[in-house]
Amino acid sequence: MKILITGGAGFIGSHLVEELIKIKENSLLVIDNLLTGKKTNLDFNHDFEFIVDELGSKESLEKIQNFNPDVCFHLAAQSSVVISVENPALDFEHNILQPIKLIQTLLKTDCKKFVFTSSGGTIFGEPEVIPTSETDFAGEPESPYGVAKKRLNELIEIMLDDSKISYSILNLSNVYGPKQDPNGEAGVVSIFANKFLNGEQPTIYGDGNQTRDYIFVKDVVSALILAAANNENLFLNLGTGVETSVNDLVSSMQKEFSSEIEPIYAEARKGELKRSVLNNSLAKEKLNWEPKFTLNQGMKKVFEWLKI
């Protein structure tokens, strides 16, 4: 099968480009314009093609449609909430305008499928029913992220409806686990395993009493793979519904290292939701799918790779 990978070289999209080479029957072209994703992420002992650009551009689309894929997991974004508030139109650019050109450059394939990695987190709005359901629409996002997050689950809809490609839309929670960038601005756990393996205070932004549903990235692309196999059109929650506060979080990362060291608290961030954690009972009956990591077991995980 020919699989076409985008932000192959980030975080989830790495974890996933690990298993499906794995099968030996399936040819890989992964596309990342490295600007968050790291060549360091993939293993290149393994036969698949690697491409550094935009995914808009012009030699990317044209690739693309030569390697006329069957299935589509469309990864690539800009993921930061914060630059989406700084930064509209770069947001607008990397999660609207470029997913339309490669859709309209797939349709011209044999494509038959078309997988998606939404935001649960945040297309939602602040959600007044918990854990939100995949029909729990509180209202617009809070931020320019959520907006085109939320905009382009609809123009897939629409731009694939009556196409020969079925889609899969995953909004997913709160993803976490080894290769997640510990010093970027997304991935808490990274960032605090961090803070408290170098004996430095984390940051919490706001009270802390905030709350956000963590999911290990095994689960994601073991959800994502199952998608990629399901004919249907999909809209679903991929998390685990355990809902977790920020500072529990901290709380349960104390207990690991045995540390006394307190969080240093901050204003809140613009943009940010209260509370966040998503039924899954769909994905659980569609893809015959549920997370097998606990918090605690996904941490160990994060402490390892970051003590290598």
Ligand SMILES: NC(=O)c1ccc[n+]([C@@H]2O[C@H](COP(=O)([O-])OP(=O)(O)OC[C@H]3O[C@@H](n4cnc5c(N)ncnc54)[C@H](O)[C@@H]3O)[C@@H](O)[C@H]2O)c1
Given for the second form:
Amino acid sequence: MKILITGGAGFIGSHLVEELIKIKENSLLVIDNLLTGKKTNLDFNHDFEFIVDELGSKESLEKIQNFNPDVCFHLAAQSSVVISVENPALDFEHNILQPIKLIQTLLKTDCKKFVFTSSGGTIFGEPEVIPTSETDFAGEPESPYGVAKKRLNELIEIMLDDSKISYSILNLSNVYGPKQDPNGEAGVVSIFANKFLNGEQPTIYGDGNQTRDYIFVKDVVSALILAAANNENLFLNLGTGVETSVNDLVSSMQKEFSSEIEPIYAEARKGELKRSVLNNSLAKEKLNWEPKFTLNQGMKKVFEWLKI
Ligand SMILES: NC(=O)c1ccc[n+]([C@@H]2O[C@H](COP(=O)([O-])OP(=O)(O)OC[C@H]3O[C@@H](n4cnc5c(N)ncnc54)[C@H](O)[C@@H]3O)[C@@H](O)[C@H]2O)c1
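After the form predicted on its own, can we look at the form predicted together with this ligand?
Time for the whole complex; same chain goes first.
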């Protein structure tokens, strides 16, 4: 199968590439502009084509058309909420404009499936229903990042409904795992684990009672692959359904590390959700999938990776 992966040098994308290259029959084209992705996330001992470029450049789009993929996993994105607030034009460029060009190009190929990683933590607004299902929109997203994700979901539906390409839109909760930047602004599991490893105090913004749905990256990858094999048009929330407060996360890490390091509390960040946890019933049903990693199991994998 010919598979296009955009954003394949990123955190989630590189895990997806790692899984897809295990299948000999797969031929992979990976495009990444290295905005946040890293070449070192990829294992070049395997046979796949890697292009460092904007996915929406003339050259990339020509390459994609010639490659003529059967499936496209679209993961490339300006993935920082903070940067989207600072520079909405940049966010719009990477998260709306270039993806539209990508879809227009794919419509000229024999591509049969488009899989998109949207954001379950932003598109629903401040959730009124917990755990949040696919129809539980409570308001508009608060950041340009969230707006772009929500609008691209709609554009995918408009552009691909009644086309020969079916789509799977997966609204991911908070993904964590090895290769997630421990020095980034998001990715609290990686950031905190790194602090504990270095004997430093993690900073909690707000009172720490805010909750999130932490899903291990390998569980996301298995769902993405199953979503690509499904020929229905799907709009699914992808999380664990388990609600964990930031304080609980820190307590789990203290136990894991047998550490007495206490967090520092700082002023809450504007626009942060109080509670966020996704109802994954539809994803379980449609994809015959379920998350396999508990937070403790996944956390251990992050520690092991950080120690290397
Ligand atoms: N990590 C999470 O918790 C989470 C949650 C919800 C949704 N998502 C989405 O999943 C996808 C992957 O996220 P991630 O955490 O791996 O982030 P990431 O930043 O590690 O990966 C995004 C990749 O896209 C690349 N990229 C950005 N703009 C590009 C462009 N115009 N052309 C080519 N490449 C481009 C970046 O260099 C990077 O490698 C993103 O779409 C993100 O919005 C992630």
